[in-house]
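Only one chain is included here, represented as structure tokens and corresponding to the form predicted alone.
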Amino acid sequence: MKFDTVIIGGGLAGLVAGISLQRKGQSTAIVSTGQNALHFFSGSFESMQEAPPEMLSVFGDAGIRLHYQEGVRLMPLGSFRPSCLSLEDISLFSSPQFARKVLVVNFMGYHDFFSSFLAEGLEKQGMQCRIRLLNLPELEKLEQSPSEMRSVQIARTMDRIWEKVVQEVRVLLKDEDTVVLPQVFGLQDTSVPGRIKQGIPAQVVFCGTQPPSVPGIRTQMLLKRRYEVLGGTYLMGDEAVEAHVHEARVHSIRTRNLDSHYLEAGHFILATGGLFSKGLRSNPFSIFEPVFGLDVDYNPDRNAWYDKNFAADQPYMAYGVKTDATLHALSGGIPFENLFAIGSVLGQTHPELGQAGGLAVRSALEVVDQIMK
């Protein structure tokens, strides 16, 4: 199977690269194991102060609306984090004290939304909070199995009964000027969050839950759909297991599902994520990249890989594959002619590209430009 470019990894970076290349007339394939960092996506593109024109086209054509406001966003435990560029239904505030009185609403039996912690965090910012639970018969079947009371399963139901939720919240609402709801709306119908905001006579804020992330999965679904509409080949549930390399050039890769068939291409893009996504792996002595054997930037002292303070930024999250200035991946210090690395597999080796969602988008677009030169 021959393509112009093969992308290994179907998360945010891989999909942005794939859509951009398809838009420019290339034939591409994406090899995706399935779950990726978008399943944990906050909905904000960290370190991005503005959206490049190509990003706006990629997301807009996929039906994903963005908005920009310098400020902060509400985290699941009631803390705040600086944010600017975000999905449309992610609320951004000029300051952490965004309301006077807040009604926090959860659903009976749903334990992945931490109402008490959230209210405590808001009260520290000077807001009065009241917590209430909605008992919805439509969720009773899900309650029979704890594994079913997860954000995605609930979201499939909520997109059908959102009007009932609005009615129930209107009954609960007293003198609060803001309502906080779990972020379990708009998985399949992107208009639902906006309709809820229109139906409730107060400011409505959707707050994140335990993963999986509904905004993240919705984003993946829409980007994947757009990629396939453009003619891209998306190999879901597969992974690259072997690469054929000769004289610093990748000629083909073999995947687990294709067995004896190979994916050949003029260019290859590695977008498999970091340690969290198994794009990097470790043993007691080292951290390594499993497909191409790329050079990895990490501290050889294993005790330095982590911080004993669980809440601190963990050092291993900064580790990533080494590349040259144009994101060509290195092996033995020598850059591959046609292999690039993008997204969180880079770790923090290119701080100028930002981090998290910002790193994914910026590095993907940078490599697309390199390929199309």
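Quantities reported herein were computed from a predicted structural model and do not represent experimental measurements. Positions refer to the first chain, counted from 1. Here, rigid core means the biggest group of C-alpha atoms that superpose within 1.5 Å across both forms. First, how it differs from the form predicted together with its partner chain.
- Once both forms are overlaid on the rigid core, the distance between the two CA positions of residue 325 between the two forms is under 2 angstroms.
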Second form
Amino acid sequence: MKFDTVIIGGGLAGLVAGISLQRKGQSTAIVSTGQNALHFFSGSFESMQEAPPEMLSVFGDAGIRLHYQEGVRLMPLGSFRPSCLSLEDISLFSSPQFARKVLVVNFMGYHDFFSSFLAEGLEKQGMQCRIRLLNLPELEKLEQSPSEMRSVQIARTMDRIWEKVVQEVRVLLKDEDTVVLPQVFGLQDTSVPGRIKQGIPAQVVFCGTQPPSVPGIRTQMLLKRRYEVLGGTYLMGDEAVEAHVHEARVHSIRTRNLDSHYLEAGHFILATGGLFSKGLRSNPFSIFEPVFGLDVDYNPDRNAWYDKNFAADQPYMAYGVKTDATLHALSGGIPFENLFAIGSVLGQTHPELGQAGGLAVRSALEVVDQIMK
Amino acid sequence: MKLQEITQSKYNFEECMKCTVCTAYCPVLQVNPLYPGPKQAGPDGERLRLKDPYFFNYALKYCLNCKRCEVACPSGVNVADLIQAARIKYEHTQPKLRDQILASTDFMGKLARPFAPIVNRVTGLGITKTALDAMLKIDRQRTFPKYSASSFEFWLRHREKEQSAFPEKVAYFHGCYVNYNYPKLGKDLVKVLNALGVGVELLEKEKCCGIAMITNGMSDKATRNAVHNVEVLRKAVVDKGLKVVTTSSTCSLTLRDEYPHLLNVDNADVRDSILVASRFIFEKLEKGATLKFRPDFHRKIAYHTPCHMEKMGWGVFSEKLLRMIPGVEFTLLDSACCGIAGTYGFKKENYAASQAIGAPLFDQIRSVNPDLVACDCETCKWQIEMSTGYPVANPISILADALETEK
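Follow the form predicted alone with the form predicted together with its partner chain, if you could.
Every component of the complex follows; first up is the chain already shown.
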């Protein structure tokens, strides 16, 4: 099968590149080994201090609204992090003292939202907190399988019964000026978070839960749907297992599912993510890129890969494939003419492009510009 | 590297990093709280079952075997295989009479064919449905597939000479559905392949692929069928050098992957030659063959990717073929399970869950309002037709209808 561009990796970077290329008239395919890091997405593009117009059109087209304000957002354990560009349902504050009195609401039996840590963190900032649990009969059904009382399952129920949550919270609300709720709203029906905000006579803040991330899955679904509506071919659950290379050009790739039916393209984009997503792999002796065998920037001394302090920034997180200044991937020090690397597979080799979501979007749009030149 | 390969377990279960992504895509978990979910039933449960079979949970029977957990898994864990393999290994209850009847598609077809008009009348009657519901717990709201009075094998055998005249040939694994219920699909395939200059022949004597036996606790019988089928496939593939095509995504998945993964029947020498017909046809066209289409063919078509087509990753071939037909207005439906999962949705205890699983798909079909839903699976066809009222056709039948026939 022939395409203008084949993208390996169907997470944020791959989808943004795919949608943008389809919008510019290219035919593309995305090969995705299962689901991706969007399922752990906080909802904020932390390293972005601006919103590129092409990003706004890609997201806008997909029905994902973003907002921008320099400030901080509330983290799941009650701390704050600087954030600006975010999904619309992520609250951004100019300072951590965003309320006077806070009502923290959780659901009975839901253990992936840490209301007491949250309250502790808010109290440290001088806010008074009260925690209340909602006991909804609709969720009791989920509790029968306690191991599956998770964000996504709750969110599916909430798409139907969010009005009930509004009513219950209104009853609980005393003199608090702010309500904090777990981020389990608007999985399918994207209007729900906004309608909850309208329905509760206080400032409503949605705070992250343990994964899977509901805003992240929603983002994944909407981007994928948009990509397919634009005619893109999304090969879910498939994996690039071999590349056919001649001199400095990639000719085609073989995938596990299509096997002898190779995917040919003029350009290839590697968007397979970092070590966590298996875009990079390791064995006791080396860190390598499995599809093309690209050059990887890492310390050959294995003891230097990690910091014994578990909570420290781990050095291996910075490792990534080497590219030239225009993101052409390198093999044996020589750049491929038609293979680019984007997103977390780059590690921190291009600090100017940011990290995580910011890196994914910026590098994807940069490579789209290169391809369309 | 070598060490990692050697120490990898069959279903890769130790690769699970507990990310819970599979649970977000399990259609059963969304509607049936009795089901422990793919993570719990698969890799988590496997650790316990390896310690002591006591930990086997009979609620694993609620698994649809749709394989969506495997498609979603970012770590390459064969979650659904783990669940089905555990059922085969630990579920030692005798399958109910009802499950034996539902799973014996081949036997029931043979039995019903000579009396097809009567059987079709009788199974359509309210009183029969009530009786089946009361006695066997087959849900009365189900519509039964009709039987055909004449089998596909009979039809093709009478055309052996004409088919052998083609310069190129393929073998066709037609499956029970085409043979006993809906020979038209097989005839459509013959029409399209003939138009491409390819003749169609039967396998020496195929048996039911056995998927319904696997999921209904009859793996011994399924294994016997598998051994037999691999033998006849070998005769076509190895001895005659033929490709084998199918028109059912589930038969294909079973022949290619369930045999080695679940039944330990080695098919390595034939696996890569078993193709869903849409892939075979797409590849012929890509290599330069042409089909001539009717200029007056206009259809608004919505394509539903069956779960097992999604698992094989081949929906793209059916999609591209349908898009190739001039006059087709194409919509790709969101990837979602229709809920029937073969015999699963026929069982009274699963009926409500089955319909609830399919509801988002049915809603989307209604909102697209196509002339025709396209889909490569026979049981999806029954489910979607019954639940939405929209007609459903295999992409091969749509191709056959769109062909310009000389005369």
